[in-house]
Amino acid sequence: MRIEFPGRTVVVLGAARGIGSAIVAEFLAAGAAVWACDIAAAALDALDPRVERRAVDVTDESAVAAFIRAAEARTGAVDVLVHVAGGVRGKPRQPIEDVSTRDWLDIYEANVMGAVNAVRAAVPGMKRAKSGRIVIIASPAGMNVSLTGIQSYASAKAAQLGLMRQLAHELGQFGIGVNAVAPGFMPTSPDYERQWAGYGEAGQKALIERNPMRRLGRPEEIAYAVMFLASPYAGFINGQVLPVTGGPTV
């Protein structure tokens, strides 16, 4: 089996680092032409300078339907949309009796709305092609509880899956595919680091021997399980989650 994407337009949303930057040197190493976006402007510059780079914040609509009307200018349609923004923004656990309005959007509105805000601009030139793929990177918190203790992240990832079964139920008729990929812990942007650190060495020994394969997962290996969902082999795979964790703990 070879996944290649020769001509095909990729887009992916916080493509700056760790998972984010893996799918984008994949899908590039690929043959695709990949452009990418983030908050972090800076982090961009690390990219391959093959890749199209542009400051976006997912939750600025228009910003966002600017970038895609980018891409779209070059090919006409949008291939595959790749929806990694998102995290838990910086904010630190709390009670949920202390959690504000204020915090509590900032999660949701780059996880949920970032990706609504991709999906809108992103599907009339879909739809236009009659065809298309979209994959968001979505969280086993999104179907159990999340590690991060984070009340509003862990509604936010529900909700993202909510949203790819919905929009893969609406615009499978239209040859475009929805689905997502559910990334096991790993420390790869800043937030998630400072999450490693504060389980110590006792807790990062023990995550680690939960999992079945006793290790932490690597940025490319969800790349490639979002390759195979945005490829041929995948054209019957629609509205579902793809756990890349290791295998189930207890």
Ligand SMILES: NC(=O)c1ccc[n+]([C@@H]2O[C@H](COP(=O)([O-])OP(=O)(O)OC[C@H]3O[C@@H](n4cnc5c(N)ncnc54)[C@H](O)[C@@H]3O)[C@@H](O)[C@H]2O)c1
Given for the second form:
Amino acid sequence: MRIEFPGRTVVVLGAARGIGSAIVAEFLAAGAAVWACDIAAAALDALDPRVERRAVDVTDESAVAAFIRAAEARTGAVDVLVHVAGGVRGKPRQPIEDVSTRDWLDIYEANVMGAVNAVRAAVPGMKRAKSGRIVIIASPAGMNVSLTGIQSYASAKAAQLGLMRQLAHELGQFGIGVNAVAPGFMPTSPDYERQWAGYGEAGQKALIERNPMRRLGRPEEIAYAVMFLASPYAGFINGQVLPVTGGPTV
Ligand SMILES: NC(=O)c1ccc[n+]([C@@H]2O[C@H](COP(=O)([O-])OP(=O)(O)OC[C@H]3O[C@@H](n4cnc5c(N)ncnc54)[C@H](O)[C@@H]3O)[C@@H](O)[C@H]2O)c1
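For comparison with the form predicted on its own, produce the structure of the form predicted together with this ligand.
Following is the full complex, with the preceding chain placed first.
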């Protein structure tokens, strides 16, 4: 089985660092034309020069639509859409009674409305092409309690899964598959590095020992799962969430 994407256009939202930048790098290595966006404009400079990059806030519906239109205009159609943007948006863990509505919505809007904006913009072209693959980077936080302790994050990640299943049901008839990948914890960005440091040495050791594989995952391992779900080998997989976590924990 060889997974390659020559002549395919892949759009990655939330691509500047961590999991997003690994997804960009692996699709590029597999021959895709990659379009990447992020709110962290300066960090996009570090991506491979072959990547088309734009500073886009995924909560800005018209900016997302313009980004997708640009990718479609240059290459014909978006074949693969990967929504990575979101995370915890720099928010701290707090008791529920102290969480402000603004903090709550910052997380929800990037993770959930960002995905809605991207899908809404890309689906008409995918329908015209009668094919497309959409992958949302969700989290075990949306399937169980969140290690972050951030209520809005757990809610947003669960909402992504509801969205993914509903879209899969709606769009399958047009040849469009919609799935999610749920990565295990990895200290890939300032927010997750802070969380990791907060565990201390003993907490870090305990987290690793609880994992059946006795290690943390690597960003490229998330990319490989995304690439499988975006490939023809996953052509009849629709509406599913693939945990990439090293296995179940007690
Ligand atoms: N690292 C982990 O442990 C882990 C585990 C499970 C799921 N995830 C999910 O994986 C995804 C990527 O996480 P990560 O670990 O690479 O770090 P991250 O959470 O920092 O990455 C999020 C990316 O999205 C971008 N982003 C945030 N808000 C945006 C907006 N409004 N518009 C455009 N871009 C925006 C950020 O700049 C960043 O590049 C996130 O959705 C996160 O929830 C991460």
